[in-house]
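Next up: just one chain, as structure tokens, the form predicted on its own.
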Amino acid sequence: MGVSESDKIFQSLAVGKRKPRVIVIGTGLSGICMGMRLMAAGYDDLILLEQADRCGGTWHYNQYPGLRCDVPSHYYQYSFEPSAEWSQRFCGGEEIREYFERMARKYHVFERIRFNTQSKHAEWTGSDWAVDIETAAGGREQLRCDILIASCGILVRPNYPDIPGLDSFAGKVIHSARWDHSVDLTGKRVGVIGNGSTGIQMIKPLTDICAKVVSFQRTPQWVLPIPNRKYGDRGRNLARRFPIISKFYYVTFRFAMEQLMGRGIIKDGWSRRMVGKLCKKNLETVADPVLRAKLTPDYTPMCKRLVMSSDFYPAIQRPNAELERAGIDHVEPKGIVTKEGKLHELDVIALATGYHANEYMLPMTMTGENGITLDDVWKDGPRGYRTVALPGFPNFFMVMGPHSPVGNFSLASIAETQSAYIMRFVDMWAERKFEKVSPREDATERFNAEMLANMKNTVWTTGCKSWYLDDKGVPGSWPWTATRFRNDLQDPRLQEYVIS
């Protein structure tokens, strides 16, 4: 039998397995997934830091009307923990959050979460990580760990638009990621600023109860019609009795999303054309030619994150709905004034303006080896080694790090792949095969150069502005197939790491 690359690097055998101290930052689906894997492997010297008062990440913060996932529920779950309880093909946010919390409790991750605790700074001491934390009550403390894992997500800090006079509005201003349930919207006049997935999901439930709903649209979106089938008691009972049914759904939906949309994103061909035809056919359901023209994008479908909805076009055609294409000039106490001088008198302004995308661990600061800081490494924008690590930051890993394939894929599937990869290093540390490890700078540069070279074939570079692009217009997502992503993270390329 030949000698493997790993055997060449690790010449000595492990002498007694040890248990690492691990800190995971964030308890969205990626942090919970990482915690589940650690606990299942017996690494229970574990702390998860969560700045909110409950887990769930984006599914905790977002509670706006109409919230639901645009990835099928049976695919937006952990493959090793299929659920038979999903009520619909595309479930609402609270049902999804409850699933992830249920998983955290089942694997005894939940009791290791420190809620209302923010990670302020992390510093490599030469032998471990020192993490400075601050509680919501103002308390400060320093924690130590052998392995630090950031699972902070990509959409964390809400983006509040810089609109003149917004603070002067006499009504209520609510951001979609900080929804105020104390506000009764029944019979109210509501303006929705933003028309990505969030803004579009709001329109139908708002028009159900509001006297008037105005959608302020800067750029039209392509909308893919996906019927939201409800799962009855009979179907759920069958899935409980035969778990293979849920697994079948998972595999089927994964194949459909990766082959239909996934390939269309990275390369022009039949799948991109098919998605385009479906979106254009859906747009034809808008009867009024003037309204249809306002809703017609001038870019290739999937250049922006594809919106999936069968409710939006019927809702925006209701008598109490209005689409406003003129730009917003300013806000005054009575409402929103467009650049054409039209005043829309409103009671509530709903900001569906998204997040400061791709901040990852920020605004937390980090200092790695030899005084290098996260600001130094990311001065030209977030980058990393194969989505999971950073050169100069030993024993530090990321779930959902830079360049992860987040465009119309299941983040649960991505988190599974990355957390399994990270566990290889946790196991090797436990087996005393290294004291510290970080990716080589030259390997990281090669990966980023190869990634950039492959961006030219993706749909993101066909001529639109989106949160996929950085300040220089360069996409920051994964430019290859999901299959390649899983293969790339199947086994660590130890020759691309600095190992001590």
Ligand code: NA7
The other form holds:
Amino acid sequence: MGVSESDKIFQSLAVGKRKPRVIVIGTGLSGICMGMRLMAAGYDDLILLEQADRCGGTWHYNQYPGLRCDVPSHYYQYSFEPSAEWSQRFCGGEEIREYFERMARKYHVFERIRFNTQSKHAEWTGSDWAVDIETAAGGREQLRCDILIASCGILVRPNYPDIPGLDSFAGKVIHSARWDHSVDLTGKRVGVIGNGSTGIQMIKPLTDICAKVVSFQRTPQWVLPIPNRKYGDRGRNLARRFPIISKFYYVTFRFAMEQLMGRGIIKDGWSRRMVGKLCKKNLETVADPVLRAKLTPDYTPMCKRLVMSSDFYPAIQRPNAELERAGIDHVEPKGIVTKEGKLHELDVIALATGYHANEYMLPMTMTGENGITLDDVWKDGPRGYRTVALPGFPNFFMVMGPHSPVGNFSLASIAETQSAYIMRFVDMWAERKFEKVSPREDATERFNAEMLANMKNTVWTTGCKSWYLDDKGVPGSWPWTATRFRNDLQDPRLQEYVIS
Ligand code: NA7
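How about the form predicted in complex with the named molecule, since we already have the form predicted on its own?
Next comes the full complex, and the chain you just saw is listed first.
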């Protein structure tokens, strides 16, 4: 897939074909991928709506110290656009964001993005979608499109914990997803609340510069050591000359993630045991038995999202680091007071408390056919047809919709699969094969029933709390293999759609 090729396709659009007006909501890696595919196929009557002032989604919003993707960069990129420029195996956030922005510019998606623009409501008019938007300056407008695609991400709205007295803290409170770079942390006493992937990534860089770092840990995490590796100029030059190298890395890391982690997540067996053993061995590197006991989880490894870090255990054993296991009772102006009555005097509180996960395009409202709303179809939790569509919502698609395999694989690879699938429908619309299409309700129900039945085999349901689980304890991810995901979204099963 390339721009020149796309130009050819664009020119070959037959007279009988028509060009849809498309709106894509969100310009993280999934929205950009969708935009690239549309542009490459010549569908340039395209608007992308972005509420932030930069594209990149999570890689724009997250800028906390130590931010790094826990998927190797060679696999966290589009397979059809391998980069030879990655500086290391697990790159930092801004380098990743720049890659996606580069892609958006290369495919002329970037100039179609309307920044600082929020979509508030979308309504099916009977023949197209009316999308109400609001700009950061407060301006309101209505846009129309034939095909509406939501790619709003999964971990978007930060979770601000409801801790008594937090507002009374005299120092700065910063959420990891809204980092405040104006605060100089050098020599400060910093409390980090939360120890998911984010809280754990922060500890090493904070202990590098802070006088004191206290990690407030509610639930211990299993930590898999994955050493990072820098790619030097020689390696990058070679990769530029021989693109096959980047492709080789892509395939190798994909195999490792899908066959090792992915399999262990959806099925008990050797890979789950192997990951468990590696985590336990890693935990043994903590010398102090008291600290080790505090860091020991009581649930199966991978039940919560596995944390990948080779520097957390060394960092938490540094003299300026402290692990606090007693729960937080309240915050007062001077700092955090534990349930045991100990006051930790602090200058800054970093909230690494995660997100209100799996809200997808919410809080935006949507009304489909016959007045059906998003609240109606999601009354039992976010569900969809094979992760990409919703019954009653014609010509509407999602990238990274409910039950996408977000816990198992690279999100870039998921976006590729889903956007290619959606393109089949865009092409069909252009070829006048339908005016409106939406998945059948019974097919959607069958898919969800089968999916939920398979959840019981996954590690997510073995007894822990995590952002994978919804209010009813149902995991929001995909309970099968990556191969099945790709096969399921290879060819649309048109018999499972209402087409008119
Ligand atoms: P996570 O994985 O949701 O972690 C949030 C952390 O915050 C976790 O340790 C929580 O403890 C803790 N937490 C949340 N609320 C509170 C309150 N009220 N008091 C104390 N501790 C609290 O978010 P991350 O940002 O770390 O990672 C999200 C994903 O981003 C990650 O999985 C990767 O995919 C990248 P708990 O475990 O619930 O006891």
